[in-house]
Structures are given as C-alpha cells and as structure tokens.
Partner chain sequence: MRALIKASIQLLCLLPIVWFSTAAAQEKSFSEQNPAKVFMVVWRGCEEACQGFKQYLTEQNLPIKVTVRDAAKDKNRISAFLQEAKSLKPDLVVTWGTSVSKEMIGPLNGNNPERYLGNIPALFMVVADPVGAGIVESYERSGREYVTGVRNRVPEEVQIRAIKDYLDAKKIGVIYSTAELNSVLNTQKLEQLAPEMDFELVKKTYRLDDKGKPLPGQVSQLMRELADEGAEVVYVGSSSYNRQIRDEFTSAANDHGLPVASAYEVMVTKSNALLSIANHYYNVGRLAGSQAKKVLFNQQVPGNLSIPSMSRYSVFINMAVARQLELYPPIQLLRFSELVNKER
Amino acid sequence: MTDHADGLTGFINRRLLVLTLVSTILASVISAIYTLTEFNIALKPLLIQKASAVAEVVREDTTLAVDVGVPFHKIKGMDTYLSDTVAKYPELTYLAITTAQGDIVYQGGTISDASFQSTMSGQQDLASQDMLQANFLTRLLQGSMELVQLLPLGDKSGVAAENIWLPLEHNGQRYGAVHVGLDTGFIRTQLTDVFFDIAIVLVAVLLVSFEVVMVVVMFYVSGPVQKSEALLKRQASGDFSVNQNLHGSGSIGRYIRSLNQDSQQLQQRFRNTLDQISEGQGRVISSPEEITPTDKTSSSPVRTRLRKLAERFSLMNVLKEQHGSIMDARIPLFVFAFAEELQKSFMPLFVAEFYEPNPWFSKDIVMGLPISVFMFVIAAATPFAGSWVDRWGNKRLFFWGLIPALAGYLGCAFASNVYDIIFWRGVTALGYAIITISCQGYIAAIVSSDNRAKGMAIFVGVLMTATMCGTALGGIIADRIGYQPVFLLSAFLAAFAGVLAWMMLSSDIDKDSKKSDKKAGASGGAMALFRNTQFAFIVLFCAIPAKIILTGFLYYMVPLYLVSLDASQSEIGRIMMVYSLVIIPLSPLASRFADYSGQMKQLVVLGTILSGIILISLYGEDSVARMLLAVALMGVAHSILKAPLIAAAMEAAEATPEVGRTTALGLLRTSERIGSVLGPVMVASLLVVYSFAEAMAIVGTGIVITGIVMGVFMHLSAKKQEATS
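Present the coordinates for that one chain in the form predicted alone.
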C-alpha cells in the first residue's frame, strides 16, 4: 500500500487488511450458505404446491369429460393437451393419467420407470416444513448437507422426477389417477444459478471491501501514522522544521499537531534569542543567511554559531504540506467506473428490444452502434484532456463530467427507441471521458517521476476491478429487475461518486504542474511519431487490434452469442466477468516478467497472435463451455499483451526525441479508442453475412496476420540494426 512497508505503517496496514478481509470472507461464506439453504428449503414446497395445482386442473378437466359421458379410454386430444401443459412449465417432466391399477392411458413428456412411483403429494413437503421451523444453526447445518448433493459439484447421473398424484373418482369409485413428475434437476438448476450469483457477489464484495478498506486505512490509520512516523524520524535526526498547514483528526492527528507545536515553540524561542541579539540593528532576521552580517569585519562568533545552529537543526525552516494522495481518487473513480460497467453485459440485448427495421442499417449493426458511439466520443474527447485540466482543475472537472454522465444514464432509463439509446450513450461517454481524465490527471499531479508508473498502475487496476464487478453484477441485476432500472441504479451510483469526490479530492493539488511536453497534442508531434515506423507498427498492428477484440468480441459478440445458446443474463455477466478476473492477477505477473526479460515487443507480438488464435478456435460447434474457455484464454492473452504494450510504444517513441512521452502516450490511447470504435462495427458487418463462429474466425485470422506482420517487421529491424552496428 505504501512505500514504508517495514515501519509501523506497514505493520498496521498488513494486519488491518488481513483481519478485515478474513472477516469479510467468513461473513460472506456463512451468508452464502445460509441463503442457499433457505432458498432450497423454500423452493421445494412451492414447486410441489404448483405441481399439485397443475394436477388439480388436469383432474378437473378429465372428470368433466367423464361426467358428461366420454369414455375414460377414448378422450380425444388428451395426449396433446398433456404435452402442451408440460411444455409450459420447465419444472415438470411429465403429466400422465393412469388406470386404478397404474397402467398409463395418456401421457405428455418423458416418463422414467425409476421415477414413476406413486406417492401422496401431502407427504412431499413435510421435511421442508419441519426445516422451516428449525433454528438458524439447525437449518444451516442440515441444509448445507443437502446442498452438497444438489449443487453442480455432485453427480448428476440418474436424476429422477418426484411423482405427485391425485385420484380420479366417479360416483365414489376410483377409476384412475393424475400423475405429475416434478423435475428434481430443476431444483438443482435453480440452486446452481443462485450459487453462481452468490459466488459472483462474494467476489465483488471482497474486491469492494479491499478498495474501501485500503482507502479507509490510508485516510484514518496508516496515513496519519505514517505522518507521525516521518515527523518523529525528522525530529530524531535533528530537523525541527515546522509544517505550516498540517491537518489531521483523531488521536493520531492531535499527536502530530502536538509534535509540530513543539517545533514551533522551539523555533519561537530561537527567534526570541535572535531578536535580542539583533535589537540594536533595527531589522528582523527571517532566515539563517541573514544572521551573519554582510560586513565580514563586524561578524561576531555568536552570530556565526547561531547560524550554524539554525542550519543544523532547521530552526527557521517552514514546510508547506501538500494535501492530496493517490488514494483520494481511488474510491470515487471505482464507484463511477462500477456504475458505467453495469450495462456492459446486456447493452446489445437492450438495443435489440427497441430495434425496428429501417432502410439504413441492419439489426446487427444497430446493436453495435451504441458501443461504437460511446468509444468514438471518448476518442474525440481524449486529445482535449490537458487543456480541460489546466482550465478547470481536476476536482472541478470531475463535477463537470457528472452532468453529461447523469443525463446519459437517465436518458437511457427512459429511452423509447434505438436512436434515444445511441444519443444518450454518446452523452454518457462524454461524462465518462471527462471523469476518467480528471482522475488520471489528479493522480499524475501527485505522483513524482520515479513512481509515475506505479500511480498509473493503480489507475488501471481500479478500472479493471470496477469492470469485473460491474459487468457481472449488472447481468445479475438486469436478470432480476430488467434493463432500464439498471440505468437508474447507475445514475444513483454516479451521483454517489460525486459526493465521494467532493469529500475526498483535494483542491490544493498544484494546478500549475505543467507537463514538460504541454504542446504534445500538436499535429506536428503526431506526424513525427507516425513517421517513426516502429511506433506506427505497434499502434496499427497491435494496439488497435487489441481494442477491436475487446469491444467487438467481449462487449458485443459474447452477449449475442450466449443469448443464441439460451444463456440467461446472469450467465452472460458471469462469463464476461472471467476476462477481468483473469487479467487482475496475471497482468502484474506479466508486467514483472516483461521488466525482467526486456522482451517487450516479443511479448506484444505473442499476445496479439494468441488473441487471434483464440478467436479462430471458436469456429465449430456452438457451446457455452467453449465460449467460457475462450473468454478466459483471451484474458490470459491480453494479460501478456497489456503489460508490455505501453512500454514497447514508449521505447519506440524515444527514437523521436522531439516528441515527449505524454504526447506519445496520448496518441497511443487515442489510437486504441479508434480500435474500440471499429470493433463492434466490424463484427456486426460480418454477422450480416456470416454466423458467429465464421465471423470470429475471420476476425481472428486478420489478428493473426497483423501479429505475424509485426513479428516480421521486428525481425527485419533487428537485422538492420545489427548490420549498421
């Protein structure tokens, strides 16, 4: 968390984080088990009640036919009637009408001999009713034992249906029975969905807890302790400088102010002594240099010793504390990015609900337009980042960005057609671009040149964590309450992020901190960089293809593909979450390996080619499992690619010394946004003609070719350098 990992600050940080995370894990696991147990206990009686109601309706219809004189064995259309009834209810496996001896006369659905056992429906739910009356601990222990058998970890072979039956009687004589098969696999399926939803929530809770705990600990515990530790070390080394604008609250804050006040009193006594010595000179001494008179012949040993004393113990030195930390922007950025990512898992499906045929665009292209417009607006706003920060400052810019962001979310929540959605997503993108720019500028203004990479890594890490949590939870929420209410939730979270920014972002950040290459956005700088063939090849053949895959494959095609396989919205969110879940732990490892090996460009080429191969592997049989594997492997490929891509681009940009690093980084980011815009449009255009698998195979082939071209160019460049050297 901090650079002072070995002192008291590191001691407190480690233990607080471990204690909080362990407590969160235990509480979440117990809550998850109890929720699943309660769901299992409550579900079965409700299903039995529903099955009994269906059996009652069939019995009434059959009894009516027999009472009006239709022979029991000659009721026409009964098989079709039973089959249609079974098709309406996924929790039923069969409906059957038998004779009093148990011989099947009519049936709908599939009947298994092992499951066709006559049991009275009233006996089905006694155990569950007893469990509902038990105490919390009993339900938790007994229910968890049953969950082991029902969850997808167990053996699914031999799944049978529980039989519920009602007698058929005429004039007091029983002549048959109506049987309903309740699918026990349906209970398992429902529990499986709830299990994975709870697991997703558990992971999200842990990540959010980590973010919140880290910031709270830094603000209220380790931050003040670190300040007091630094102050004590400074005073122990003989430095009694006074901090002019020291802030702090709580007991640690009071302790810091007390130490600072001791330095103030010491400096005041020293100044009083100087005043007595300088009383006859008619002047005020404000610095150690003024203690010694300019006339060397009149200098006294006392003044010389006082000057040395002031310099040694900093008795006239005043410090001005810089307020602001990287952690200030962490939580507001996380909450806002989380709000934005809630829609990622269902955006194409949301647009499809409002689609109406038009002569300009096909349905596939229209479904990808909101994503492309969103990325285009961000790409258009990025070059203006520096001037916006200079004009308004980072904190103020955050609140300017909230206006279009909130308007965009509310506009989508009340949209009535596709064009409303496209327009308001563009408005939201402007707010997203402004807010992320303000947070990135805030962090850049705080970090020094030697830890700038670490600061930007925190920025990227927060966005990736928010992406993972928001994408998965957005799918779960949309599956429960619908698409448009999710936008209202996003608006609420964005407003809450604004409240957090007001409380946490400091207005004291130096707004005059200018980048060495402030004029980086000039067209001449861009042209000079693109004349740099290495930089141009990295951008065109690696950076842009990576973003095409991200938006075209992950954000656009994956939801549509999974819907075509009858996956639920929750399943779509879970599968898309795997991408970020893989990148979060692997990206730092890949970054360390890239720094250690120095093979930046080789890793970029490897990641690009691997991404294309993964897309090609989707060609063939459609399968949810295959898509899940492809998303996970894409996370691995992009973990390899993301870490060294920026470093390779910056290394290539060094061959153009007249263009600064900020210009190169800004141009790289803008180019990546172009890829983000092209991704959905390219895939949608291919889907007009080809299937999902064929479209991905075509895109994957193109990505592999770009990677090979980049590899060949690198090989030829290396040979050329060897020949010239």
Given for the second form:
Amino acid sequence: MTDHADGLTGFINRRLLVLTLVSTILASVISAIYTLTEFNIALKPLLIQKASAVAEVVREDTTLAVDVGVPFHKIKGMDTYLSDTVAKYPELTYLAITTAQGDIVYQGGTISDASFQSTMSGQQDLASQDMLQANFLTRLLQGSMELVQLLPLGDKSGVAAENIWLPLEHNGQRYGAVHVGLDTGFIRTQLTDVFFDIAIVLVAVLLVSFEVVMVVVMFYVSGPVQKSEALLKRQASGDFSVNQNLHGSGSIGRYIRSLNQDSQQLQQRFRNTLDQISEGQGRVISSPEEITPTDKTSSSPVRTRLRKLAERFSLMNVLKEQHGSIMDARIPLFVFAFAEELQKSFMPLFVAEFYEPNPWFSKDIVMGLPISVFMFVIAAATPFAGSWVDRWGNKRLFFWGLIPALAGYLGCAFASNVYDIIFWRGVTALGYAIITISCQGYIAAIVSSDNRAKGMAIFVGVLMTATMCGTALGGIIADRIGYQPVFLLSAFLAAFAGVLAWMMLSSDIDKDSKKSDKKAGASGGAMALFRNTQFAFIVLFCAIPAKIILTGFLYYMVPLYLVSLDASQSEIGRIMMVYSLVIIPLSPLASRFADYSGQMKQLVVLGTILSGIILISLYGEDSVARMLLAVALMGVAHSILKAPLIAAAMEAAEATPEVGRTTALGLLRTSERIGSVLGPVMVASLLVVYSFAEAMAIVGTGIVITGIVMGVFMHLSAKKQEATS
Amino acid sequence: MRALIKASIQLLCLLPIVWFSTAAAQEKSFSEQNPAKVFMVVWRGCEEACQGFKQYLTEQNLPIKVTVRDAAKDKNRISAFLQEAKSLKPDLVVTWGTSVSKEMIGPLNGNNPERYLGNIPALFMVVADPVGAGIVESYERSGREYVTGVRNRVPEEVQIRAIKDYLDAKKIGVIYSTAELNSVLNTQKLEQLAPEMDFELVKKTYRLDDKGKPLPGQVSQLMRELADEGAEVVYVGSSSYNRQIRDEFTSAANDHGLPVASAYEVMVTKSNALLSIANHYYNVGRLAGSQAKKVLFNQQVPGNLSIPSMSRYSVFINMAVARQLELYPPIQLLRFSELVNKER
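Form predicted alone done; form predicted together with its partner chain now:
Let's see the whole complex now, leading with the same chain.
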C-alpha cells in the first residue's frame, strides 16, 4: 500500500477516532460531573434531614424530662447522652442544648463557637432545598462550583460544621434550643469515594469505547474505504482483476461492488471475444497462458495479442481476498477477558471467607490455591489447546472454551466451601486457556512475521485493557453486591462474548492457518525447542520470574496486604488496576521501541532486574501509598518486558524451524503458566514464616539474580557469535 | 474431592435421621381440624399474662385451642381443675402463679406424683421463685421430664444496676421479716452482690409477734434508723409484707427523705415507691407462648428446655415521688421508662 492510500484512510481514521473519543470523553465527563453534583445536591438535604431527626429525638427527650417536672438545668446525664449520640453518627460534629439566649447548658462533641446567639437570630439555611427545584443547567453549574470546594483538591479549612437547631418550648414559652452540627468534611469524604469510583468507571468506559470504535470504524468505514481505494488504484493502473469474495455492505460496499462489476463485465466481454475466436471449441480457459495452447506450435497472432491484452489488464485474474483482521478477535476477547478479570481484586479474600481450618494447608496457602490451580490448569491445557487450534480452527475452539468457562463461573457463584471454589476455578481455567489460545492463534495467523511484536502487543493490549477495567470494576461491584453475584455477572458477560465471537470471527482464517501450521505442529516440538538454549534461557530466567511476580505479588499478596492495611474492596480494585493502567499506554510504546531498536533481549533483562528491585524496595514501612507506587512501577517494568519477551522468544524459536508458530507460542505460554502456578504457592509459603515485606524482599532478590544470570548468558553467547563469524 | 466424598457420606448418614424426624413430626402434628389442646388454669381471671400467651399463639398462626379455667383467687377450686385436666389429657397444661402451679404440678421429687399432672406436659408462668417454691430444680433444667416454665422475676443485679444508675447510691437499705424465707434468701443474695457491685447493705428486721407476724407501727422508726445510718435508698426485693403495707412503707421512707426501689412495680404504680424494674405480665405471657410452641410444635421434651427469662425489662418511675424528693432520673433512664404521675 502506498503512502497516498494510507493518507486517505488514515485521514478518515484519525478524524473518526478523534471525533468519537472527544465526544465520548465529553459525554462521560459531563455525566460524571452531573452524577457527582446530583449526589452532592441530594446528599446534603438527606444529611440535614437525618441531623434534624437526631435533633428531634433529643428535643423530644428533653421536652419529656422538662414536662414531667425535671428542672431544665438539672437533667442528669445529659452531657453523656449527647456525647454518646454524637459518637453514633459520623456526620455530626456536635449536639448542644442551649438556653433561649443561646448559652450552652449541655453539650456533646466539639463545638467551635462558644455561643449560638447569632445562629438563632438568622434564618435557617435552605439553599440546597432551593437547588432541587432549579433547572438542569443551573444545578450543573452550581453543583460543579460547590464540587470544586468539596473535592480533595479544594482547601481543607478545619472542621467546618453547619448548624441546625430546633426550639424547646413548654406551654408555648421558648426556654431553650437543641443544636446539631453537621460535618461538611463528612460530605467531602463521601464524595471523594464516589469521585474515585466514577473516575474509574470513566476510564473504563473510555477504554471500552475506544475498543469498540476502533473495530466499528475498521469494519464499516476505513476498511471498505481502503478496499475501494485499492480497487480504484488497481483499475487506474490497468488491472481489471475480479474479486470473488466481496461481502461489502452499505454505500461504500455498493460502490466497491459496482467497481468490481465493471471489471467483471470487461472480463465477460473479453471471454466472449475469446469464444468467438476459439470457434466453439468449448474449452474452459482460466489463465492467459491457455489462450495460446502450447501443444499447437503455430499459434495465431490474434491469440498472441489477446494473451498480451489479458496479461496487461489482468483480464482473466480472479482474486480471493482474505477477510480476517486482527480487529475481529478484539471485542470478543475483550469482553471475555473482562468477565474473567472481575474476580481478580478479591479472589484471595473470597476464599478466606469460606476458609475452615484443616490439617493439610494453612490459611495463607489455601487463599493462594485457587490462583495456583487456575494457572496450573491453564499450563496443563495450553499445549493441547495449541494443537486444538490446528485441528478445529480458531472460531470453533472459542465456543468449545465457553462451555467450561461458563460452568466455572456458575460453580463459583453457588460455591459453598473452599474446595468448590478451587474446583470451579480450575474448570474456568480450562475455558480461559482455550479461548485465549484461540484468539492468540487467530491474531498470530493474521499478522506477518515482521510486525509480530506489534500484533502481539495488540493481543496483550486487549488483555491488559480488560484486566484493568475488570479488576477495578469488579472491586467496585463486589463492594456493592458481594463476591458471589460478581461470578453470575461474569457468566453473563462470557456468554455475551460468545455471541460476539459468533458474529465477528471469520472462519476463513482457519483454513489458511490449518494449511500453514499443519506440518509445523508436529509433536516433539517442545523438546526441540528446549534444546534451543536461547529459548530455554528466556523462558526460565525471564518469562517465569515475571509471572511469579504477577500472580504471587499482584494477584495474591496485594489484596491480602491491602486488606491488612484496612483498604476497602473498591480501593484494592483501584490499586490493582494501576498496574494495567500503566501497562496499557506504555506497552505499545515499549514494543514499538523494541521493534525499532531490535534490542529485544536487553529490554527483557532490564525489565526483569527492575521488577526484582521494586519488590526489594517494599521492605520497610507498611503503607497503602507505597504499595500503590510499587504496583505502578511494576507496571512500568512489565511493560518494558512484555511484548519484547514474546518477540525475543519467537526470534529465538526461529532457530528451530521445525517447530511451528502456534506451538512455540503455546510452549512459551505454558512455561509462563508454570511461573504463575508457582507464584501464589511460593509467596504463601513464605508468608507462613515471614511478614509481607520480608517475603517480597526474598522473592525480589531471587528475581534480580535470575536477571543478572540472563544478562551474563546473553553477553557470552553474543561474544561466541562474534568469534564464530 | 475428598471434601466432596466426605460431604456425600455425611449426607447419606443424615438422610435416615431426616426421614425419621419428619416421620416423628407427622405422628404428632396438629392441624386446623385437629388442633393442639392447651388447658390453662389462672388465679385471677384471664389477665395480661394470659392474654399475652393467647395473643402470641394467634400471631404465630398455630392450630391451638386454649381452654381457660379461673380459680378466682380460691385455692379450693384448683383440685377440681386438676381432675378435669387429668381426664381431658390435653397436650399441655399451663399454670398461672405460684399457688396454682404448686397445686397442679406438685413439688419436685414429691412422693405422690399420681396426685398431680404426672406425664401430662406442664408449663408454669408468673411464679416469682419456682426454685424456692420447689417446683423445679434450677433455671437451666427443670429436673422433671414433663415440666417447664418461664421466669418473670428480674434478676437482682439488674435492679441494683438501675438503682445505681439513677441514684448513684453507695448504701442500700433493706427492711424485712425473718419469718419470710424468700426475704431472707433475697437479703443473702444482696449481701453476696454488695462487694462485686460496690455498695453497702444496711439491714433492718421487723420485730415479730408470737405468730411470726411483724408487729404493726414500726416502719417509721426503722426508716429513721436507716436514714441515720446513711442509707440513700430502701430496696424491696422480695417481701410480701412490705408489698402488702406498701402505702405505709413508702410514705414513711419518703418522709425520711429515702426513695424506695422495688421489684414489685405495684409499689410504684399504685403507691409511692420511686423506681421499679419489672416485666410486663403481657410480655411474660408471650414468652410462655413461645415456650409452649417449642413443646407442642418443635417436638422438644419440656424437661430438656431451660426456664427462660425476659431479656428486656420495663423501668417504672414515679415522677411525683421524684419531684417530691427532687431526685430526677438521668435522661438515659427517663427516655426508656414508663412514667407514673407525669402531670405536675
């Protein structure tokens, strides 16, 4: 494809993407602000109502005491009563009973003003009540103004309290008043929480819409435009080949079809001409060479000219264009992976809820088991999944994978003990392995070997985006509806992914991949690959340690560690999300850099050593902020590592040409899964003896060492190569 | 897997038991056509406890038919009811009050069980001290296979706690008759509580005539002595005599600036005591209803049930006395109290 063609589709692509993204961002930001302001506007009257209700109870009690003859100034235990009541409601700062003049008689909580004289002379503040009647725009504007002050960005001017008071009367004579202080800081903390949740939903929505827009634009706009452009250019340069497989729809599709028809008509006329000169011999001619039969030595000049004409304008050429595109697998994979990731932020905690002491495993180990079993099943299934792709084709395999995946989610949703959870997670893992391998195979079959790193980056990117959205949203959802209903949601989403796959995946690609991979997918490939030292080293010293960190540190330890620091489920989800949030933008950059520099192995070593150092740095004080930083940095280290690792392994695998692409990838994945299985088990057994920080330092040190070993090995083998050449 | 096997084995073991117990339940199940027959003997008409009992069972929508017999405060009528019960053979006999219960259920380890209900399940209520009265062995276990009941007495700890919450008293006085065993036992209980609940007990006893009855006209003198010895409140835990002469007793105390706290709410509601923690008889009746449900519908053996007590009590405060003595209740107590003489 020439630069010019790239220019036109690129032009449309860019415009469309920018336009959709801008409008999505705008829409989500406005809806987020609107939600927050509504929340704020609705929250305040509710709080005022509640505070008034508390004041009303105090007033009733005081009135009762005074009415039955207890002197107003001699009510015993009033201060304790008020303090106890204030302590019960976090949104209240104080409760006080004053005389009609505003002098305090009894009080509980902290009161900033000594007297309530001024407050009682003025009108009660009912601004927020008015707001509810205001129109949408005013509410939005006013609300966002208030919001700026309330959000953590705004200034924090001590404990601000809003006073609400009720008069105390006896026989129509006012003798005092009950005052309640409403803590405005309380509203702020509530809003901050909601703000973070909304922000995450917003980021997730952006990512999802980005995924969808990409695919939709490719499917319906830029793809067809590109096709029509190519067709036009072909015809302009005098190539009138006919495309047999045209399925375009819409106006651009019709346009392409009519262009194609022109070529078809032209070819038809040419054939008619041919028929005329062949004088009804009735021979079917399918290529220009057959126009001048080789068996006849004396070919007529007409035939020679016709043949030249046919060759010049490709008048007998029929194209069979491939339909597959990376985009096809993108959305089904995304939805499925999203469904799977919902449980990530709470799996160990979920297991802990069902844990009952048993003589075989300690609690730490049991909490890690579902992750390990999940990874183990994937590791065990992946090699088979690789050959299943070759046997059944990617599209059909996707549906086979859905069966165990769905069963597993439903099993977890109705699990009643730890063993149920472990078993059903294993079943889900089988489905997960089959589906990811089928999508990976699909993508691998489409991309050419020179932009393999980029193709794999797309695969990794989709998984990462799904992980990010799934982890964070899963945490938020679990916080609200509980752990087990989340699995029901997963089952529903997985089924939806199946529908999408049925609609979008092309089965054409299977035939091609079947042909090309059949001879390569021979058994014994694994052994051949492991004799390839380059490949073995990459797997042993980089791929496996990276996965140990991912499952042992991120999936297993982070939730437990954060819960020990009193983090909420939503917070845990948010922090775990940061890992993917870093990887998503960084990973394509790193892979492009890797493609550009060609220094795949060096980048892999760098990432490995870096990740080890981050773990070691966790040794010391325990804090949520430090954890957040470590998770973010781990994202950086792994994005340096991720795409180059696959590319480096593939590059190394090319030295063993008898092993096929899918099999090599499958082997890499399997080895990685071994690391994933080891991760939680290793960290859990360390935790039985050591603290969180110590366990991390130990794992980190080990990983730094493997990184160094890998670096030294590469240096040596590079020298050897130099010497031989 | 192992757990799965374990679970299925457990299930297999459980199955016959489940089947058996449902079969057993069917054997003794009641229906609209065949309701459980309850025979209730009361002392002074179907008052609050009796009504609470019936109301509870009606709310539970259980097929029960309750027959009420009223002794109308006449001990001689009870034996006829006993004979009626023995011939009717109801599913449960409910007895109200100490007198009825003693006559119908009979004493623990009595040498003549045939004279009483025998193997007809019995449930007593409104018996102040069923252990003291010799009806049951302890509150944990009745000690009799066919007997259970409910408690209505508020524990002394609760009474003392309320007195201390209200009056912050360090010295608590008692006046009792040594001829009343329950008063002597009650005083012993208070002495036992004194060190753990940090108060001092000041005891006064009535001079008795030769029949063991307290001589009249000595209450005022004893109150003065209590006041002189620094008592801050007079407590009546268990004394029929003090309950009987309640007006004289409370007025004498108040005259000497002493508030009266009592386990008998009638001393607050119908006389001039300041404070009482008690159970509403209505709620006691409801508690008895739930106990009856356990026996009739949950196939529980009466003798295996503990004798339950109410977990929530009612606080009675006489505001006229509070105002007179200028002893105002703390707001926390006042909020949950049933106030008597509210109007000034």
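Keep in mind it's a predicted model, so treat the numbers as computed, not measured. Between two forms, the rigid core is defined as the largest C-alpha subset superposing within 1.5 Å. Residue numbers count along the first chain shown, from 1.
Once you line up the core between the two forms, the Cα of Q235 stays within less than 2 Å of where it was. Once both forms are overlaid on the rigid core, the distance between the two CA positions of Q261 between the two forms is under 2 angstroms.
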